[in-house]
Structure formats: C-alpha cells, structure tokens
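Okay, so here's just one chain, in structure tokens, the form predicted on its own.
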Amino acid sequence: MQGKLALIKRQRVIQKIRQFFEQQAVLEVQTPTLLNIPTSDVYIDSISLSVNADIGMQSTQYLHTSPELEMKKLLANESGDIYQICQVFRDNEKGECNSNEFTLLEYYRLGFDIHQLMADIVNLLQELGIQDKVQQLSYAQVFNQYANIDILNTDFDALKIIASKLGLSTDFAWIEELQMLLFVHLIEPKLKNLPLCFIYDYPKSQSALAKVEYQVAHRFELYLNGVEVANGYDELQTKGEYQQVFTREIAKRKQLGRPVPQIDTPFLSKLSQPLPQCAGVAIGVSRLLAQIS
C-alpha cells in the first residue's frame, strides 16, 4: 500500500505542476532524448548508446543529461515560455541523492531575471504545499556569515591555505572546484536550518551558462531543508557567448583526461539571432517530492 501511496502522491504533484504552468500560459514541450552530441559540461558525463548496428547504419548517440539546449532551440524559434518534465540520464552518478536516471522539471520564462524566477518558484512551491519562510542569501553573504571568508576576493592560493587548515584536499586544477568543496563542508550543513533558501550570485568562476557581471554569475540554487533541489540561471543569449563556454568546457575536459566532445554546432547554428532575455531553472522532481508531506 505504501508503494501505491507514493505513486498517488507523485501523480498529484505532477498534476499540480502542470496546472500551475497552464494558469500562466507556459507551454509544455517534449524534446529529443537521444542526441548526436554529448554534454560538454566538465562535471557531468553523458551515457552513450550504439544504435542501428543490425541494419548497417551503426552510430553512437547519447541520452540527454538535460533538455536545456534542445529547449533553447525552441526558445530561439519563438516558442515563448516553456516547460518540460522528463527523464534525464547521467553516467558516473551514484549516491544517496544522485542516480543515473532521474526526473527533471525544466522551465524558461521570457523577460525574467533570476529574482523574478525565484519568486515564481516560490509561487510554485506554495501551490505544492510548501509554505516555509523564504530566505534569499548571496553566495558571498553565506560565506561571510557562516565561514568568515570573503569568497569573491580570496584567490586560489589563499583558499588552499584555508582548506589545508580544515584538513580538506587542495589537489584541484581550478579555483571553482575548491570553492565548491568549501561550500559543501562549511555552508551546506548550515542550510539544514533554513527550510526554504535560495543561494544566488555565484562567483564568476562557477558561471556555467549564466550571465556574468563583474565578479558574479547571475545564477541560483534552491535548498529545501539543506537539500539542493534546483539550479537556475539568467541565461546567456548570444552564439558567441555559448561558443566561448563550450570551448572552455571542452578544454577543461581534455585537461582532466575525460572524453572530449565536439562543439555543438547544430545548437549554435540556431542562434543567428540572440535568444530572448530569459531565466531558466532545472528542478529535481524526486528531491522535490521528498520535501512534500
């Protein structure tokens, strides 16, 4: 009976998510799961598949790790606001909160910045029954408050000294890896005391596909009772910006000795005109479900 109750709970949450977006005229979409090019993300690995061998047309394809780029192709084609609930697949992911396959809710709102998107997510959470007090803290603020570290103005060598004193590894190639390690050890445990917390404006070294302004990348993560549930961005818009990020990521993968993909030129070809100003977020549905009573 417990298994059925969990299925019913999941169904009701998915229904409420769809109702929320329907009320705001956000269009549900479905994009391809099998792709020709793997992710270039330094810290995520695609799962590869050999297809069509028995019909003499063998090729390697990749299960998507996120619907992000395929959804951005739709945005570039004037889709307007869109969302998707889908299974995604990632290699080398196993742990208490990680899995090779999981359900993702991803959505994009045109004209939004990250603060408008965070407010929108709060509205969604309230529709799902999560009514906790909302706290929004910048990345710099939490490091200053909980660790007495000026994270935006502390260089790589100084962070290594701090990590060494804490007994943590300092064997990293880039500053962002050490920033993330310190966040996990010094900040995340404190977030368990904040039921609904957004951390925003990450260091530019952790920009991923978010816009950068001076020292910060305009992105955020949502924590519910200390569990990371969502990752959002003020999205890059131009072909040149994406090409620069892809090139940097591929170079890092090569330096780490990880599989090196080609640049996703089919995606770049869709950006002859910049994407509209938008903010987007990926929300882990299983992690979200675990926080709903």
Given for the second form:
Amino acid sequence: MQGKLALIKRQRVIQKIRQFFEQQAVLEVQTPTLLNIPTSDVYIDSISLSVNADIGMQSTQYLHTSPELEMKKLLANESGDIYQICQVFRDNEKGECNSNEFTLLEYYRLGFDIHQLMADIVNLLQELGIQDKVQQLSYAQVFNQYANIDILNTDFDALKIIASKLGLSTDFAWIEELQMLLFVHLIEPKLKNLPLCFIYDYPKSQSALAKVEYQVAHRFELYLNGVEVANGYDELQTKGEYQQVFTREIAKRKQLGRPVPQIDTPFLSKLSQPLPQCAGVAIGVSRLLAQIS
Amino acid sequence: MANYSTNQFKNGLKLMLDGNPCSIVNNEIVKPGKGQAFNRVKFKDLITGKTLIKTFKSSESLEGADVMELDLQYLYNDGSAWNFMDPDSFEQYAVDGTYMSDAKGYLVEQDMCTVTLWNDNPISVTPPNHVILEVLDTDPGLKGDTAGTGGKPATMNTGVVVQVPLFVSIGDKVKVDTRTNEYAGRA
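Can you now output the form predicted together with its partner chain? The one shown was the form predicted on its own.
To see the whole picture, the full complex is given below, headed by that same chain.
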C-alpha cells in the first residue's frame, strides 16, 4: 500500500505540473535521450553506450545528462515557451541525494528574466502545496550574512587563506571550486533552516550558461530545507557565447584529466539565429517530491 | 598507516586530522548540480571528545589513524595511573589520569571497560553503560517516599555526584547510567 501511495502522489504532482503549464500555454515537448556528443560540463559525466555493433555500424552514443541543448534547438527554431519532464542520466553520481538516473522538469519562458522565473516557480510550488515563506538572497548576501565573507571581492589567494584557516584543502585549480567548497562547508548547512530559499546572482566565475553582468552571472538555485532542487539561468543567446563556454569547459576538463568531448558543432550550427531572450530552469522532480507531503 | 580516499570514508573509520586521531560520525556526499562533488564529514576527535565538521573535495585523502579498541578489565588506581588488564592475555595497560576525564567517576574494580589505544597508547576509557556504585554521602531521605518524584544529590564512592530519589540513603548501592550520569534504579 505504501508503494502504491507513493505512485499516486507522484502521478498527482506530475498531473498538477502539466496543468500549471497548460494554463499558461507552455508546450510540452520530448527531445532525444540518446545523443552523439557527451556533455562538456566540467563536473558532469555522460554515460556512454556502444550501439549497432552487430550490424556493422558500431558507434558510441551518450545518454543525455539534461535536455537543455536539445530544447534550446527547439527554442532557436521558434518553439516558444516549452517544458519537458524526462529521465536524465549522469555517471559518477551516487549518494544519499544523488543517483545515476533521475527525473528532471526543465522549462523555458520567453521574455522572462530570472526574477520573473523565480516568481513563476513560486506559483508552481504553491500549486503543488508548498506554501512556505519565500526567501530570496543573493550569493553575495548569503556569504556576507552566514560567513562574513565578501565573496565577490575576495580573490583566489585570499580565499585560500580563509579555507586553510578552516582546515580545508586549498588544492584547487580555479577560484570557483574554492567558492563552491566554502558554500558547501559554510552556507549550505545554514540553508537547512530555510524552507524555501532562492540564491541568485552567482559570481561570474560560476556563470555556466547564464548571462553575465559586471561581477555576477544571472543564475539562481532553489533550496528547499537545504536541499538543492532547481538551477536556473537567464540564458545565453548567441552562437559565439555558447562556443566560448564550450571551449572553456572542454579546456578545463582536459586540465582535470577528465574525458574530453568534442565541441557540439551540430548545436552551434542551429544558432545561426540567436536564441530568443529567455530564462530556463531545471527542477529535480524526485527531490521536489520528497518535499511535498 | 594507509591513506584513505573520500570514496572509502564510512562511519567509524579512524583518520588523522590536525594531528589528532578522529572517528567519522557522519559522511555526507554533496554534489552541486553545477559543481564538483564534496564530502561533508562530521568527526569526533578521539582525544578531546569534541565533534568537528570538515568538507573535502572528492578524491582527497587522509592518513588513517592507528586506533584500536580493547575490552579490558579495570584493576586498580595506583595514585598516578588507572590500571587495566586484558582478561585473555593478562597483559596490563596503565592509563594516565589526563586521559580518564569523566570515566574516573564510574570505574568499579573488575568491571569491563572499553579502552581506546592510539599508536598503542591509551587515549580514552569508556566505562560500561551501567555501573553499580555505593552512596558515600547524601542528605537523610524522607522515610516512606518511594515514588521518587523529588531528588537530591548523592556523592558516590567513586567521587561522582548523582541525582538520586529521596529514599536513597548512605551505604545503599545504586545503578547509574554512565552516559547520562543518571540514577537508573536500586542495585
């Protein structure tokens, strides 16, 4: 019975998510799971598989780690607002809160900035029964408030001094790794006391695929009781910007001695027209379900 | 000692941290969506008894601590050291007073205790969960009060002071929970 109740709860939540998007005329899409090129994300590993060996056409394919780029191909092709609920696969992720396969809700809203998208997510969470007080803190604010560190104006060497005073490793190649270590060590445990909290405007060193303005990247993460549930961006638009990010990520993977993917030229070739201005977010559905009673 | 990488971390593993032997109490893997994996680890320092939290990047490694736990019988206190014996090998261990901390108040001759050794030297003693102690001094109780609603301090033969029910008198033997320093019944 316990098993069935969990299935019913899951089905109801998914149904409500679909209703939420239908009411706003956001189109549901399904993009390929099996890709020719693995992700270039520095810290995410694709799971590879060999296909078609017995028919003499062996090739290596990769399970998608997120539907992001495939959905952006649709956006570049004038899809308008879209969402997708799908299974994604990541190698080398196993733990209490992580697994090699999980369900992601990914959606893109045209003309939104991250603040509009965060407000939209709050509406969605309310539909799903999460009514907690919403807190929004910038990355700089949380570091200032919980650790008394001016994170945007503290350079790599100064962060190393802070880490070593805390007895933590300083053996990192780039400043963002040290920022993340300090976030995990000093900030994340404090977020456990906040039921619903958005952290936004990350240091530009952690821009990923988000737009950068001065010192910050317009990115946000959603934490529910200290668990990271969503990650959203004000999305980069031009081919040149994506090419720059992919090239940088690939170089970093090389430096870390991790498998080096080829650059995703098929994706870049779809961006001859830039993406429309939009904000997008990936929400971990299993983690979200765990927060809904 | 061998080194242990974060992917070998598990509860109870003994590692060297800042020069002290520590035991892992909790090991949490944190993998940010966009970022590398970390292990947030709660340790107990086996010398100071304090807990501390450290965060490691995955693949970092720490030196193992040569820590052993032995079940030893408490023999006697010779004024400077507490002496224990392995009942199988009859080997004796003298534990210096500085490592006894709270355990002193619960040592009863012949009781079996857990003695932690680091590099073959005792660093801590854990008495049994319950010990039988004799009341050396306490205020006279109210006769007939067996409900045990109130309480009063009583000094035991080992020197420790335990809150006991009013009916307990000098010379009584009582059972004490060593983890909480609470009265756990008449012996």
